[in-house]
Structures are given as structure tokens and as C-alpha cells.
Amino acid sequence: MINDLSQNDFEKLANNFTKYISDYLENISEKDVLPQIKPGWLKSQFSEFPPTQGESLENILKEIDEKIIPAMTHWNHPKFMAYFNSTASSAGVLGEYLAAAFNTNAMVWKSSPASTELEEAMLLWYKNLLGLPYFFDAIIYDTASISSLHAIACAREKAYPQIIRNEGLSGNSKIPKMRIYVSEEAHSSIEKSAITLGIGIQNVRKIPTDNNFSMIPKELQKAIEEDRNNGFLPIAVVATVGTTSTTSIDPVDKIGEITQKENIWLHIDAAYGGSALVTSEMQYIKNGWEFADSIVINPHKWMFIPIDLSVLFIRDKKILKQAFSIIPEYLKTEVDDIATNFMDYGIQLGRRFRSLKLWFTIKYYGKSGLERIISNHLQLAKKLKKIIEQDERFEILAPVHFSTLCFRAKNPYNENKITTNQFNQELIDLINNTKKVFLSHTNVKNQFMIRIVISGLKTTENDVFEVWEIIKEEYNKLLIKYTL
């Protein structure tokens, strides 16, 4: 009967999928960063039934370069510029190995003491790498989804102490509608957050933006004054530093005085821009974080660990247990008192050994080499923009605070033959359609943007440049296009 691999039989095995990963990662850069298949390819390659018998792990392998790697997007390709990129270091990628086999659940410390006690080290170093106030403390989650939905729980909780907890909101004459105020730019996390704590996505209240696509503070004021002349309550503002579509900054300072006033409780969304506070250039962008209950952080975006892992600080972790916290006879230990159970912050229960993979890429890379990558990266989308800015043909539309570049080409055309959203939508499929660069776009009052993101642990000088030469190659032929 076989249980699992022999000991030889798993070292040697081991050694065969370590060298497969390292030669992956070591000549990632000739594959083609998008797939070349159609919606339906992969899972036609798999019969209807599991297999009878077993096979063994050397055919399994074989098959990842079947069937697994042309339907893969390279997310570690050095030309992968699209959304946010999430580069794995090595170092993450060991320390998520290492994680699998220890295969450890810290639901309660005395369930795995490591991986609780660990985590507490590790974000009190990621705490002090970005230079948070003293006062902030720490969880790990999965991803930013859930970390501000942890937050705006809090602040519900907050508002309403136990209430909601117990006796929930269907049918509570207790509990007035409840606000949440976004700017037009946040995350689309805040509105399943809302959807997920009944409060509704009619309730996430838009304020406009200015021109650099940032909140308006005045236009927060007004609605949570005329909100509370309505009888909503506000329980929530969410300011982002470093938004999804163009990396814009809300003046986190002006929002956090009306919040303070209002007794609102204010979350950062800091997901991708929070990991340039590892150099010393980007420090500004903390200011008014003082005023903050909660921030999340994603190291998995641009600190190179693989996914999935976010940080959430919080200023009264008392809040987050107070709203979560459940415990069965059967998890109650002799600890409980002066140990740690990261099951009573929040929705899960099982929680894998995240921090391992954080504790092995700080461990290796140490602050002055995260923060010379990440200067590395700024600096790039500063030549980037300065390139462009320098030909006619394409303009910048966003300002670039991080090293994220919105643009669009300018169009050649009159708008009645083809509009200037439409050119760069057949643009940005051209240069995708080459298979040599990824990018991703967005619209933003009403203008269609190309986005290139400059964020890859292995992308250099001479890729930026290649892509702006792709980018202008397929210009030329969509030029051409018009033309004939």
C-alpha cells in the first residue's frame, strides 16, 4: 500500500522539481509573457474522470510543460507590466516551500507556536522597514480584499459595539443606514466589503476628485453634513495612497482632520504604494497617517513575495477581537491569557504560515536592498516619463508618483473616423498581441489610459526600453492601418 514517497525517492524528486523551478525563473525571460490559447484550451486537455491508478510525479512533470506553461501569464516575466506585478524572490519562493511542508495551522499559538510568534516578529520588523507609528499593530491576511474588509468590520463594530455582532442587521430598527465614503478612484474591495457586512454598495458614498484624481476634502465634508442631515450614519472613510487605475494619492492629512472631527474611522488603502516607504524618497506619503485606525499594505505587490500575503495595521486591536472573536471549547488552552490567537482577529480560522516566506525575504534582501530595487523601479518610470513627454505622438495622464505610468498615444486622426479611446484600445491589443510585453488599462473620466507598471524583481533598464520600442512599432502599424 503506498502512503507517500520514500525519503530517497522524495530527495530525489525534490532535486528534480528545485532544478525545473530554478531553470523557470533563470529563463523566464524568453517565454512569451501572455499565452497564445483560447478560453477553454487547458481544461480540454483533461479527461471528464480522475485516473484510476496513480502515476508518478515524473509524468506529472512532464506534463506542466504540456499542458500547465502555454496556458500560463508570466507574472515573474521581467516584461509583465500590467496591474499591479507581483514579483516571487527566491528567497519567498524557499520559504513558501518550506511552509508546505511544515503544513502548520496556527489557528491558536499552542497549534503552532512558530508560525504565531513569527508573524509577530516579522510585522514588527515590516512595521519598523516602513516606519509606522509606534502605535499601530499587525495581522496577516490572505490578500487587500479581506484586510479592508477586517477594517470596515472595525469600524462598524466601533460604531455599533456587540449590537450587529448579536443581533445582526436584518430587521434591526436599532441601526440607522450606515455610510462609507471612497473616492471615485478606491478599490472595488470596498463595495464587496459593504456587500459582505450588509451595508450595501448603496452605501459607499463616491466623492469627486480633482484633477490629479485625488479626493476632494471639501466634498467629503459636505457629504458626511449632509448625510447626517438625512439620518445615515457615517461609520467610514477610505483613503487611498496609490490608486488601482493611475496611483493617485488622496490628501490622507485634510481627510484625516474630518474624520478626527467627525469620529469616523479612517482606512488607508496603501495595498501597492505603502512598499515605497522603503526608501527614503517616498516618506512624504505618509503624511496625515498619523490619523489613521486602520492601513493595509500588500508585501506581495512590490516587495516580492510571492502571493498571496497582506499586511494590516490597526491602531485598537481590541476592535478587531471584539468583533470576531468566537472560541470553541475545543480550541480553549492554558495559554489563552498570555499567548496569541490570531483565530480571534478575524473571518478564518485555519491560517497558513504566511510570515515565513515575509521573514525570508527581509532575512535576504535586508532594507537596503529592498530599498534599492524599489528606488531602481521609481527611478525607471522617471526616465519612462520623461521619454515620453519628449514625443509628440503620446502624452502622460496621470501624475506619477510611484512607478506607474498612465498614457495614451494622441490621435493622429479626426475624431469621426476613429475616436482616441478607440485608437488606444486597438493600441494596447497590439502591443498584448505581440506576446513580448503585458500591459493593462483603465478609464478614468472618460479617457482610455495604457498603463505600464515598472514593478518586476527582475526587470531592468534595457526592458523598459524595449517595451516604449514595441509600444512604438505597433503605433507605426496601426498608423499604417488608418492610412491604406
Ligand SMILES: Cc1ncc(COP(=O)(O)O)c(C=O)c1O
Given for the second form:
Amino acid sequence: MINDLSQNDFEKLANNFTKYISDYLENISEKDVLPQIKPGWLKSQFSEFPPTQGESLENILKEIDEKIIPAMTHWNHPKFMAYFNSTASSAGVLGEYLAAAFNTNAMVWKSSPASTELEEAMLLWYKNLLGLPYFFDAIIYDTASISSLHAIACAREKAYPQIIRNEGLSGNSKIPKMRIYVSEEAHSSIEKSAITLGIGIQNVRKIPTDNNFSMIPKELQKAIEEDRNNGFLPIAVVATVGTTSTTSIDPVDKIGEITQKENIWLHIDAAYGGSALVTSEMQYIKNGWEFADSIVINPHKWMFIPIDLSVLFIRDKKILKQAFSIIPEYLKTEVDDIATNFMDYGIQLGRRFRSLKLWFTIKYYGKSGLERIISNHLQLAKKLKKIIEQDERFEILAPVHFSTLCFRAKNPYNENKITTNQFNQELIDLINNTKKVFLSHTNVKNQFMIRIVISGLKTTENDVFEVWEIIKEEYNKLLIKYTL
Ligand SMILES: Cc1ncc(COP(=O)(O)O)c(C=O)c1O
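So that was the form predicted alone. Now I'd like the form predicted together with this ligand, please.
Now the full complex is given, and it begins with the chain already shown.
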């Protein structure tokens, strides 16, 4: 047996796979969005031990149909409208394919000049695509959680240059308790950063929000002053533009004035919302971003890049290097003074060739193509909002800034037979049990909300209308259940 597939076998198999993938993507709307299986089913399809002798891959597509497809929640499905749905463009899929084949590891420039420099070139394209201030540098990580972790590590490094990095936090009497400020609606990834960086969840202060679920700047100012008086050290504020639950927008301009005055790092989490900047109508969300020290945006959330690809924009990239760079002998090269070695700018050493899929996708659509698709999502959300507002059985619960709607059914029983939250919990369960659509929920200020996210590449106006019909049908079934 040779060490890899022969060229002929590879071509044959790859052609079969290409056909399989194109059929999968083309016909995805005929499938149920959600699988029927119970936890443990797929695992039980595999024996405990791997094959002793290698086997032909000839029949692997059959196994994919038998084992993998029945266990799939189809993120590319036009009626996947849960979480922040991210769909993969074919251009992005091809970028991933090539990245796997090239199999570069861009630890340092020399280990992959192509990957290093394409990343730099694409980040410049991406910054200009979104119209971000020229002074931001950028770097690709896998997810927003990791981008934000690096941003907060920079805030910590800025507060105590070289001290925590060298001496650590444990037992260090020089370091007072640090504090990070987020709104009540911030993503849990910031608390995970606090866990990882030794700051502690208790030191992530959640600032109250107003009726639109946006951080109240006065409350932020008050919390910072209170903390300083009590001997804490405020190091970072995270403002969210497009929160996970309701896509609310924190007032970054007002928050920025505070962080500037207080000399605190300002990180903006626009993991989902940032992609809307490809449209002219959404430019207003950038208000105050000139104050930011760092911003995270995930092209994998709403720019049709296959998972994963997150971009951290950073004003002063040197701080990342100061926080993380360690150069072991075997990674020293003769061009270290003039080239970028991405290993210096974060925790990981090895890095995938993610910029290929960013290149393919931006090149294929161009700014105008991306703007057309995302504007269409925004318009569809506005249309659906109107439809929901006109139906007296339902109500919209949060401002619709982007392409996400939060709504609920009004409780026809006035909390007598069932609470409104429970009624809506049952409603979403019925909706998702149809498997025809996948919606997710949230609970904000003790209100259970059903969320609809319209960001699929294949999602059409018809899909949105059909989903609304499913919601109403299931609502009627629920009425029957409680009337009987
Ligand atoms: C606002 C926001 N920030 C961060 C994240 C975390 O994203 P990731 O899965 O890329 O870490 C999410 C996830 O939905 C999010 O909505």
C-alpha cells in the first residue's frame, strides 16, 4: 500500500465528493433542519476499536448518508434561524478545501509566507470593506471568544506591563483586584476571559441596561468610581454592538468618553453586528468606534465564511506582542526584523490558512454583492417585524437593529392557566419539533423571548413567510391544547 491515495484515486474520490457537496448544498431546503436522533445515537454507530487494516474510502459517502446526515443540524438550511446562524458560501468552502490541501502552518513568516501575507492583505481588505478607522491593525483567530480573550489580555498587560506576564497573578501582592465592565447583556465569553486570565468572574461587573437593553453610561461611570474608591483597578470595558440575546447596541460614543477619561481599555464586541457595516444604511453603528482599543467581528457569523474565522482589530498591535511573544531558538529566522511572525501575537503557535476563505468569499461577492445580501436580510427582518406587529396575538419585545427579531405570543389566558413565559416555551418547543425550522430563545429581564435570525445565504422572503405560517399553526395547536 502506498502512503497516500494515488492521484487517480484522489481525483475520483474528490470528484464524487464535489458532486456530493454540490447536491447537498443545492437540495438542503428539502431536508429537515433538525435531526430526529437522541443523544448517543451517532456514537453508538461506531465500534469501540478502529480498523486494524486500512479500508477503501470508496463507500464512505454511503456511511456519511447513513450516519452523519441523520445526526446533522443543518446550519446551511434556509430555515435555520436560531442563534446567530452562519452559512457557508461555496467560495468559502473552496477556500477551506485548498487550505486543507496546502496544509501550511504559519507559525512564522518563513514557515508560510503565503499564509502570513495573504492574512495581512485580506485584513486590509476587510478593514476597508467595513470602513473601519485606518489606524486599526488586525489579526485572525478562530472565534470571538478567543479574540476577546486576547483583547482583555492586552488590557491587563497595559495595566501592568510585564509584571503579570513574568510574575503571574497567584500570590502577587503588587496587584489589586482588577475589574472588567460589561452590560448585563454581554456575551458569556467575556466571563470566560476573566476566568482564563485570572481576573475572576466576580470581577466582571455587569452594568444595568435601559429599556432597549443597552448599557447605561451613567451606571458605568458610577461603578468605576465606586470600584476605584474600594481599591479595585478598572482595566477594561466591553461594549457590545449587537448583543447575543436581542442585538441591542451599547452607546459606544458615551462609553468611549468614559474609558478615555478613565484611561481604561475599550473593547467592542461586534461579533455578529459588525458584518452589517458592509451596508451603507448601517454605518451609524460605528458611532464612537474611534475610541476603541480593540474590536472583534466574526466574518463566520454573517459574512458567509465557513466556521471558523474571527477578526480582532487592535489599535496598538505591539501590546499583543508585548503580552505574548516568546521566541524559542528553533523558531528564530533571519527575517524576524522585517516580517510578521503571527506566533508573536497570541497564545497559539500554529495557525491555519484561514485567510484563503476570506479572500475567496470577498473576491467572489465583492463589496456590492455582500451589501446586497446583507441589506436583503435587513429588509426581510423589517418586513417580518411589521407582520408580527400587525398580528394582535404576538408582540415584538426588542428594537430590531439588524436581522434578528425577538418576539413572543401574548398569553391568551392572562397567566391563569399558564404563565406567559411557559406558554412561549411550549410554543417554541412545538415549532422546533416540526423540524422544519429551528428557532432559539432567550430570557431577558425575566421575559422569555423567541428569536428569529434572518442571515442565511439561501434564506428567501418565502422562507420567512413560511416560518411565520409554521409559528401561527403551532400557536393554534397550543390554543387547542389549553382549551380542551
Ligand atoms: C456578541 C457575541 N460575542 C461573542 C460570541 C462568541 O462567539 P464565538 O463562538 O465566535 O466565540 C457570540 C456568540 O454568539 C456573540 O453573540
